[in-house]
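One chain follows as structure tokens, the form predicted alone.
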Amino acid sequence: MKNKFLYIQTFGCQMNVHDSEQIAALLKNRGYQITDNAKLADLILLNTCSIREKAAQKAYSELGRLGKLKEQNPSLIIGVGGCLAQHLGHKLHKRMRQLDLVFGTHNIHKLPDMVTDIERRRIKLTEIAFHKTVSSIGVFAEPTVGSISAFVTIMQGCNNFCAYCVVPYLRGPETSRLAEDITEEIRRLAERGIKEVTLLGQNVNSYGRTLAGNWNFTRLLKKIAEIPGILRIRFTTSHPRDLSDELIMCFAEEDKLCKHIHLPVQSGSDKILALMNRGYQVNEYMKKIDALRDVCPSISITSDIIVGFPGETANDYQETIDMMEKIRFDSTFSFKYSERKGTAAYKLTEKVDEYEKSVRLKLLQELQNRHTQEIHNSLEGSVQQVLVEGRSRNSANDLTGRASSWKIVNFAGEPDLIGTIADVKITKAYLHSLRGKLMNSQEVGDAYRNESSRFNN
């Protein structure tokens, strides 16, 4: 039997990440394989993002790129999946005459017949439809080898309704997986070598809420921690809204729990994030930032801003720099509003010319990076606990790994050190990185014991 190869080239958030490993599990058992290269493929699949407009175009791009294959081999197989493919269903048949198969968020699992028939018949095939589960949730990636972090999806879709956000038309209502059968997940990961795991929804806060039970973020976050050989756990996205005080206690009571967590803000002014439909004021958030800090000082906290919001005048935009100036976020992630049509806020009239939205957001970002600098200096000569993942792509005689804060470090090591946790001690500090010095026993005690003795002074 001939071999049959898989292009999978995906668009947006680790969710669509996940998603694509999923689906190349499903079409293992198919008999395709995956290639980086798009010219040896037999099936190509996009798995898109819709969130914002330029992630939309990049995706209308690559699939003209690829329509120039399929005149060059008539039997390859082009599909789309993911948020955009569910937001337009049959209108991308149109757009794209050489596209033979688009599925939903809802419809991953039903991909591997779906490819079987179009190979068969050559037919073309949409299939968007919402179930009440999403069957696809609880695939099981296996991670590739040497892979020590993986991703597990904990929950699927989304009750918020941003006024900016297509994310519950397009991934449908909140539903969260079985406790059990999320811990059983992370524990074939771990007898494969995984020693990280991040956990993954949209709300992650809202865990449990449609299982029985009494089952809750905190609670699944305490069982997930007792399972051998998981070192760290992450997690994202995060709503301030739902950000509970036992979910906090976590950072200081369990040690697994990475000192980083990501909560979106996405604005500094109440009257934005009451248009937003965000569901929380800017004194709540900057309080729970506290709370955050309060329980553990060395937290690492990033965020999402967007700017030109319909309606953000110059004093809404002041008052965002404003309260980034105040909390010092670690890192953000920043864009301009993108207008998506069925949202609340794409009714709202009045927009913010396009210009402006530029000059703001490179002013926001100019501030971010003069804060991400200034933080990742103050890390000068502390010691970092490392999570080795592999060797530098700069540097062959470097490894490279995360901070239990995320941030990247690099330091010159040994391969039998990837796949463990070095303590590192931070030589130098970059805008997007740390560089550091591999320490041993005696340093790491010297260390720690003057660490000990500043904080008790």
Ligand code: SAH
Contents of the next structure:
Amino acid sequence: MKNKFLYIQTFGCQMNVHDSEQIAALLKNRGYQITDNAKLADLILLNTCSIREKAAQKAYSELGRLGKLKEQNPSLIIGVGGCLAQHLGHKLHKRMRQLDLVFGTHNIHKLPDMVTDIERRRIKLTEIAFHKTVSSIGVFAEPTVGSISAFVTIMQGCNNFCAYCVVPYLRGPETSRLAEDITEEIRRLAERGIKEVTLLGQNVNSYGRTLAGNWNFTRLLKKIAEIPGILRIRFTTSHPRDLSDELIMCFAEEDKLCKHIHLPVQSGSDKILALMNRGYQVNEYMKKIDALRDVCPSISITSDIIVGFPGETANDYQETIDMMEKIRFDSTFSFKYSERKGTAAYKLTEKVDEYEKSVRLKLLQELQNRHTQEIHNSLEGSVQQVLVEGRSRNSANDLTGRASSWKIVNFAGEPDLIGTIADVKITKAYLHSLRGKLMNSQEVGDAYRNESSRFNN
Ligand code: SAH
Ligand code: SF4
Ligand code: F3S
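Here we have the form predicted alone; I need the corresponding form predicted in complex with this ligand.
After this comes the whole thing, all chains and molecules, with the earlier chain placed first.
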């Protein structure tokens, strides 16, 4: 088989990142190997996102840029997948005549045949039907040599219909994957050297609802924790309404579960939360945060926040700021509300002015940066368990990895530590990372003795 080159560009969330890994795995079987140089490619794929208008615009501009490569290489195949493809379907062909292929979020498994068909017949294809079971969900993406961490899809789709969000329309109804398929995949990953898995789903807390046999997310977590070779488990994303006491307890009881939760709150105003159809109030959210910190005081809590949702007054915004002051998140992803056609919020008329949204976002991000920096400063002198992922890109002598909290830690060390959990004493806090010093076994023993005597006194 002749070797051909695939250039794939990914936008959007971790689900899309993992979908791209699966796409690469499927096309490898058809002779395509990855290149990071678009000019060498025989096949260019854009895996797109449609969550906000800006995400869609980014995809259009990349498509315009990459489309020009067809002038020099007429046999080049260009395809668009992901949520924007699902959203626009064949309309994308009209928008861009260089395009050969549009495939939606449920049709990744059809991609190899579609590409082969285009290679033979030079036709234009679109496949955006939804399927009850998504065959691509279980495609095994062989981890690249030396990788330590991998994504594993445990469910797809979403039934929540938050008023602002396009995901339920573009990823389809919520469907959980069979637990035995998930554990089997993780076993295979562990055999290939993977130490950490991140379980993916739009709302992992409702895992099992579509399955027979009393499955829930906690039960799944415990099964995964039994798999030899897996040192750490992470998951994303959780819906606050469905975060159970049982799962909260896992942060105290399950050693392999990392001490980090991403729990998108979206707003600190009950009025806005109701308009968003989020299904909880601020005080209920705060209670969950308290419960998490009760069972696991060191837990790192991150969140998503939207500013300028229709009807958000200065007062509602201030409530979000007040909530942030009370909670002090480790970090947040924050966005200006972006109107999406077809969602419930699209019909709301009390729009917030774009300039006002920008001001609110800027102030909120400044506050968050202050909190993040203060939390990081408070970690100076602490010992963090860092899963070493590889060499740092910035310095040849440095290694990089993540603490259990998901914070990035850089430190000087030998590459034989890659793939192990190292004890690192934090020496300097930055906004986006921590710097530390590798501890020797004597120092580690002393540090633990100090910690436990502090705890016992
Ligand atoms: N399923 C995940 C989030 C998916 S989208 C969850 O529910 O947590 C990631 C984030 O994008 C959301 O949490 C929200 O903060 C933001 N988002 C979604 N739709 C948006 C829109 N129309 N405008 C601005 N931000 C949006
Ligand atoms: Fe969108 Fe809400 Fe579903 Fe998250 S839970 S994907 S925000 S509809
Ligand atoms: Fe974007 Fe689709 Fe993910 S809209 S955020 S790529 S689920």
